[in-house]
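Single chain ahead, written as structure tokens, the form predicted on its own.
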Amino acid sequence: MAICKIDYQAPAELLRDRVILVTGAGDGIGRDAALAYARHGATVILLGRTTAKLEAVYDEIEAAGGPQPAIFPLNVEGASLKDYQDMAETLDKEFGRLDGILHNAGLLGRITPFEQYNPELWEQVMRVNIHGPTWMTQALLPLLKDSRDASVIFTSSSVGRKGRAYWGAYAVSKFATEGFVEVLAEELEHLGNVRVNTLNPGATRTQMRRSAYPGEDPDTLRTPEAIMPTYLWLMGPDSHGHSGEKFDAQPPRTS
């Protein structure tokens, strides 16, 4: 059963001295998560494909007095296994460990009948939403194991927990994400210091949401900043002992 921690009050220094990687950190939920993690003491590694956007988030963190972040430009869609291994080596040299990953980068694809789905677009969505995060995690596992208390959050969706017509590759990629997290959490259970969970942000005011629901009034949706309590709780030590579980960042919509 999904759990919602929307009322969580994060201590000011919840993430002090922690090193946290956020993918898709240039805008939307990734940007707000990076800012929130830095505001609570984390050294945030900003990963994304658009350097200018990452630099803007970097400047926001520094202006707010947060720990100096790092920028790691990478296009997950085109990244190779060597790219992930090189990333692991770089982060090892710079930080020596990794205390958390928020896998936030994602690609919607198209809302269309499967019969009409473009195979190349299907493969593209899979590379970004499931293949990239899984192989990145494999490369970074040694760094996570060196942490006293590491948390890995994979972004899920309601359509990855119950299939919905026309959501095609996006839904399938999120079903795969849910399954992968269950497998990985069980494999890491004996370690006791690395937990892995999925988080469904729900209906949030983002560009992806606008693409999926172009006729929707964005003012009826929560902002990324408003759903950060669950992101903070899952990344911080208060969620210790929870692994292989499914979480929601907000209650389900009633209308």
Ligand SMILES: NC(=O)c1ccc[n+]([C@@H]2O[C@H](COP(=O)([O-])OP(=O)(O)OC[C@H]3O[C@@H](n4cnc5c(N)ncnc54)[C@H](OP(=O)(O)O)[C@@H]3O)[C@@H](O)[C@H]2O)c1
The other form holds:
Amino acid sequence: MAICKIDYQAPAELLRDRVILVTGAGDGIGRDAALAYARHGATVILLGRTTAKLEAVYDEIEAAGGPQPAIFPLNVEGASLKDYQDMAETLDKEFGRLDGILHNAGLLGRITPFEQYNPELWEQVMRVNIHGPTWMTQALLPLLKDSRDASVIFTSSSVGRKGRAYWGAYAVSKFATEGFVEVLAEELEHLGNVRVNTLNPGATRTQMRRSAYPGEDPDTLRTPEAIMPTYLWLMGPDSHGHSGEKFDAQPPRTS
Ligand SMILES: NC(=O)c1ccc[n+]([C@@H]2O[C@H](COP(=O)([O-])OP(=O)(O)OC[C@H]3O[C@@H](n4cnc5c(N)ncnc54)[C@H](OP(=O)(O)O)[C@@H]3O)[C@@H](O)[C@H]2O)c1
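Swap state to the form predicted in complex with the named molecule from the form predicted on its own:
Complete assembly follows, chain above in first position.
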């Protein structure tokens, strides 16, 4: 079973002076992660496709007295290699390094028998969930290498660790994520300052979960805020030395 740190108590200054990029920061788990990272001292770069949502998170961080965040509107689905290179240049100019990435933006696609899966939707899911994060990471590697202690978290799912009927491209993209992290972690091992892991949030009360399980009572699920301890632990220095590993943000549900 993957390691879970739901009882971790993050020190108030855990992420002080760290520059952390969160994708899909406007909603759901990404929104809460951005707020939690800022609350613990990080300068957060808020990336997402809906600027108004990113602005709302920006305002919330400022109102709470957190370090001034930055907004980076980008639709990962249509982004090109050039977009990621431009992004790296901008972040280099503004911050000079990157101490962490939470790859969180994700698309569910459709839960449907494979025989009926629409190939365009399949491609779309793969672009957002695996191709985008892969090429973004390649472009940002030089900035991560300039950090004293960089943590890159790729968001996985239980269907990316054990396949499940009808989960199609979503499950395949999460399996690819797990594989990519194993490959990259081994390649970066000799550096000693860039670690890469996967994190499965588990069933969490968000819009994506509602789309996947429309009949479920949301009150039976943990909120994004409740699963933040593992997100904080894995982003901060207390998880130093862990790389190429799988983590869970909450224990498996018994019901
Ligand atoms: N919730 C769960 O139970 C659960 C379980 C296992 C894994 N996960 C994973 O956890 C992550 C977060 O999920 P969530 O439940 O918080 O989902 P969510 O509420 O649907 O939020 C997804 C976020 O990703 C952004 N996004 C989607 N497509 C994008 C694109 N093309 N470019 C840029 N941003 C994009 C969305 O932006 P907009 O708001 O602008 O649409 C939104 O901010 C995902 O990787 C998901 O696979 C979730």
